[in-house]
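Here we start with a single chain on its own, the form predicted on its own, put down as structure tokens.
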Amino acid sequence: MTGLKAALTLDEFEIPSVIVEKSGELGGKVRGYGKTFPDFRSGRALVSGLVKRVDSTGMIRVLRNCTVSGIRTEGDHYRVRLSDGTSLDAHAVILAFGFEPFDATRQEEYGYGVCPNVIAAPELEALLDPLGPTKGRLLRPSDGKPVRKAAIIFCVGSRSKRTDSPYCSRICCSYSTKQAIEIKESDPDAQVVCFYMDIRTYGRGFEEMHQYAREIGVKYIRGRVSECCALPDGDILVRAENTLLGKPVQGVFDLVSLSVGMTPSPDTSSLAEMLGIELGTDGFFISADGGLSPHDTGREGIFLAGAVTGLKPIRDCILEGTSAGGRAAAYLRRRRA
């Protein structure tokens, strides 16, 4: 969303632009998402409509199943390397290529990858998808049994000094509270229980959204989980500590989904050090001047926008493929002049 943003308002300037696209399709993960937050969009309707936009600009050119092997200066513009052998010329590179999903299975205390019925947040998302594999059924993997009880894990792999990921995913407490809004009105009879460390939900109409689950029996309890187990029929011990009241709490669960938190991309790495762009101690890019100029890098030509610099919702990474866009045509406007 972030790179298709970008390049759509370059194209605004009449500045042709080349998207390298890693995958065989554009829009990232949002592609995926049959409801986005807070206002229950659809991701798939979000992409399929900017997608529309680029394929109609001739400014636009689009390379897919591709990635950047190298980048070096040559001149005044940047020679790219990419993976199919050829290369491009450009005079600015705006980075956004988004992040990964915590890996569940670092966390073995809650039985990801060995109990069938423990599953990820991708994973619900997915199942609560009409165009998913359930066409939208909230079924168990374990055995197709219909879920009336499920719990939500908050914060698996963020705030982890652990999981070497201390810092907040910022979007884990809205997507999990949408998600159990997704179950509870699919099934008003249907029991959900959050478990969570603390609520953070700061955009606009989060909260509110928070407000309403709360509204339609979405249960949350701040509280620690220690393990789940899994049970001889299939169903979920889970076995926390309520951290308000300072008692042990547990519930038997037919399905337990984990809010897994955001990590940095694997191709991070590699590109800041083919750049000599620094990388902060969580692994996301930094930004010459997180203040006064985000989306900047030590160097001349480069910038940075959505996730590569931290975990920010859909309508934020927007707003800064938006703005990184811009940003990058004043540059090519200035060399110009």
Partner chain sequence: MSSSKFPADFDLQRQAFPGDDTPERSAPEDTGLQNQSGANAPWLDRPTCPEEYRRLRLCLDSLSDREILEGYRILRDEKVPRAEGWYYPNVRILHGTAFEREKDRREQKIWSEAHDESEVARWYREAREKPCAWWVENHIIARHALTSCMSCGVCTSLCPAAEFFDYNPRTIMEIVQEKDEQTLVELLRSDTIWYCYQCASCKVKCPRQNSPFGMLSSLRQLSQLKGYHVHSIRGRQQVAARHLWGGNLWNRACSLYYRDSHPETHRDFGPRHETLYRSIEIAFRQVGACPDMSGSLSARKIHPETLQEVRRLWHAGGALFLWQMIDEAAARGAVEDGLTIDEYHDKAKTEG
Given for the second form:
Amino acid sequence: MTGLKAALTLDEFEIPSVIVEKSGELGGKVRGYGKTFPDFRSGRALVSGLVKRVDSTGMIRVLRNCTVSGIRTEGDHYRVRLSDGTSLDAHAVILAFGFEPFDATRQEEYGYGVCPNVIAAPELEALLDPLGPTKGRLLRPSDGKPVRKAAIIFCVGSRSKRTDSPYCSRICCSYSTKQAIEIKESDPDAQVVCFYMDIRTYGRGFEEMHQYAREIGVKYIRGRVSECCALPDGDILVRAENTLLGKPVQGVFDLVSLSVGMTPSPDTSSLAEMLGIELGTDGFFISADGGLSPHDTGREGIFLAGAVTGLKPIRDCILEGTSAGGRAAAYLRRRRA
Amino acid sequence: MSSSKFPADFDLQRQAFPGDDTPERSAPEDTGLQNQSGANAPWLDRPTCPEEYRRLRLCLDSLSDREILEGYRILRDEKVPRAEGWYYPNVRILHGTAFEREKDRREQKIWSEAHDESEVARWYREAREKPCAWWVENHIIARHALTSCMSCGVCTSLCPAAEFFDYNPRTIMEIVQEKDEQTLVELLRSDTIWYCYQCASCKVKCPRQNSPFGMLSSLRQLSQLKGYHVHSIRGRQQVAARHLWGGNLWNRACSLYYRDSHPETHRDFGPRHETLYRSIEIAFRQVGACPDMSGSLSARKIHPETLQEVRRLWHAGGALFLWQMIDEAAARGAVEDGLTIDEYHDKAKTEG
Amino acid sequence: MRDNAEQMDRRGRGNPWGRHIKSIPEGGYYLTLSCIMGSFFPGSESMIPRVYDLLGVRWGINSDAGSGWTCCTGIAYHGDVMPIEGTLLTVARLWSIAQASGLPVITPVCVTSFGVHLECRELYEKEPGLKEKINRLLMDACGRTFEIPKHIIHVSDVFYRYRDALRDRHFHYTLTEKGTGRPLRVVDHVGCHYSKIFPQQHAIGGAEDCRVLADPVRAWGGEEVDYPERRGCCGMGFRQCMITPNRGATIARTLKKIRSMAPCRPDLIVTNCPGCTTFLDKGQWAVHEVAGESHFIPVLNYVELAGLLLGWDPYETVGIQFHTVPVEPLLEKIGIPFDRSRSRLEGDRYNVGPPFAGPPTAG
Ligand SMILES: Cc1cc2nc3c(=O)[nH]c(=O)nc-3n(C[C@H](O)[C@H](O)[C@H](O)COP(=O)(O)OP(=O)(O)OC[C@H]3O[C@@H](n4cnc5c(N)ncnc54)[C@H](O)[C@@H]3O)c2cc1C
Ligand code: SF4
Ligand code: SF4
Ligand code: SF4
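For comparison with the form predicted on its own, kindly provide the form predicted in complex with the partner chain.
Time for the whole complex; same chain goes first.
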């Protein structure tokens, strides 16, 4: 997403660019979202709109199934070695290779990977997708039973020293709320319970969405979940404290979805080393000048954009793609002068 | 244990104590003290009514320190030869009596007076005078138990005490975090802190790596040092705990003694336990243990040298100071309630 | 009911499981005994030296009677009548004896001790200068010094390490039903202070999927059965179980545990902590009286289980007569012979036989 927007921005400055995409398709994670918060527009449509524009300009070359395997300075430019053995020359590089959702098996007490009916948010996203494996019907993995009672657990892999991720991932409150609304709207009789610590629906329209969720009957319980256990029939027992009442509570659900947070993309550290640029203690890239130059790094001509500096909503990624493209264009112009 | 690799000649069941081969006194098996002294030993009574408590107290008060300490020692070390080693028939009779408790209090007082105050005890004595908020920042357990709490409730969610009692470790952590002196004092005077099972279910899950488990343990120490524990029924029980585990340690170097599960206090263990208990020593010997016997396996009589050694450690480690604080608070409580210390103890142990 | 073994898809465990493997040295064990186990299940304690000898490992307990083992004071510490410094010193003395004997690996048999030893070690790591201070106090009090031991290993870890060797070379029986060969259904309860105080480094499999009992059960022919309250506390609770008026709190937990196990139709509950063994076993009588539910599922700790499979005498060596829930029905299932008259409980109307021999009436 971010990368596409940056390339299109460079295109507006009539600067040619190359997109190096690791997977077989452009668009990143957003390509897999049937609906996105806060406005419930199709993520897939958003991406295909951008991809169409990328394809129609002559200035953007796309290399799929390809990664960067080495970079070195050569005269006034960078020589970028690619995984297919070829290489290319560039005067500026924008890093927009995104984030990795938290590996939920690491928060062992939730039984992910052990109980089939405990799933992670990207899987729920796929189950809710009308073009997904279940055609948008929420059927639970173990036996295909329609889900009548679902629990959504917030802050999985976030805000915890135990998993070495003390940070807030910022958008899981919002996407979980969006998912809860989708479940509730497709089946008003279904019960959806969200276990949260704080609701951080901070963006424009996000909190309104949260309020709407409550209005249509999504239940919110303030308390971090301590454990999920599989019952013999495959149902999941969830335990937490309702901290607003000060009492331990438990409930039995057909399906539990874990709202996983962000972790740095697995290639982050190798690229950081390759380029000699700095990472924060959270493992994400940090920008230069203590943040005053948000896209710059310690290396001239290397720029950051999107989720490589921490997870953010699509809207912010678009913004960052746009401004990083602009920043790179300004840099190239100054260099030429 | 012949093939035991280490040490070659050490037999776990038969090892005798030095001097065991020349017994000064010995008594035939199952003539314990009871048979010998019978009605002549009113100080071994287990009283049941205020009148009996008063009589027992008069009797104990009439004994000098020397009589009590020496009498206890002689009875304790009286022994009977057995094929497997020596048997000490009086240990079980002395165990858990008001006489043993009286002996412990006096012996520990004498011990404390004869030794310099240990540096650990000094730290605790000074800490006692400081605000509770100081304690939670400085006590070695408390200061690692809380960095900051975000009130997420994970600890409470799995807490067995929260399920059973009106108890919530999260709110306790909140109170500690607030550090408001008045609220802390209220907490330390309440039953609340005594509900924790010390199971550590909370410690394993806290996303901030706090330990209500450790904090509760530390708060309880503070409550006892300050004497606040006697203001709640559960806290008052500590005088019984001090003599139960403390008495076992001081006299037998183990926190538990195999006769602690007397069917009278453990009715819920059922009739099979009662039957077993009737011949518990035989059952112990049957499986190779050493109940009140010389040796190194379960329930053995502790070697006097070992006992001396660990008593010095507990003096150095501040245990004697803590026990003294519990005793002083209990003595005050007994006076207030118009009870003898023995009745106060038994009441604290059975009330709640 | 769907099969638990199937449901516990082990592929998913692969990842986290790999993070919690600890190295268990092959010998050099200094055994520290337990006041709880010694008070309630003395047979288990006498059997450990025999099992160690059978395995031919190097081990020891104390070098002479005068420098004997004592309990670790863990119960008194968690019962709030021992300051932590007293516990640090008592444990330091045990370490010092072990080190003087050339036995680098501390193996406590008690789970409370295991937790206490590890807590002491952690405090030394967190508190600069503490080791010097405790060493000085230890020296002044009894002329000893100690080093912080590299290995603190629970005895159940040792059994875990040698589970295959025990089965292949020494066992006479397996955890299967005589005649049919059906693997016996086993639920485990791992002591909280084994898996919850330092789950990352010191519990095999961590706190969530602790393998220390489950893997030996599988290796010995049984079927591991999961149940919802698996990680719940047994309710022992130190002051809760030992001060009579508080024991309702303990029984409430036992009830919860047993009720959660019962629908899984277990043949056996296996434990690694003497406290849990006591309350899951004896507590079933209270459950019977208080809730009117006669579950009576036999409870064994890992030493007793190994002892029985080794073919050792159930009464003379293992000491099953110490159990409130009769173990004899289980022996009959496995086909282990026993002579009831040796139990010394004969004549008691609650002895083996009805009402215990029948299937439990789950509540
Ligand atoms: C479950 C879930 C639901 C969400 N729902 C919403 C929503 O409804 N609304 C919203 O605003 N936000 C949502 N988000 C956030 C959204 O996913 C992010 O904002 C967005 O994906 C970030 O875009 P990006 O391009 O920076 O990174 P990514 O989407 O991660 O894209 C990175 C791209 O880089 C490629 N790549 C990775 N490594 C390399 C490499 N070494 N070399 C070359 N290419 C590489 C990847 O294949 C991918 O194409 C959600 C997030 C999650 C986890
Ligand atoms: S955004 Fe919400 S769910 Fe995500 S880490 Fe922050 S508080 Fe937790
Ligand atoms: S688990 Fe930790 S952070 Fe959460 S409420 Fe308890 S002490 Fe506080
Ligand atoms: S240690 Fe205490 S506070 Fe923590 S879970 Fe156990 S009972 Fe609750």
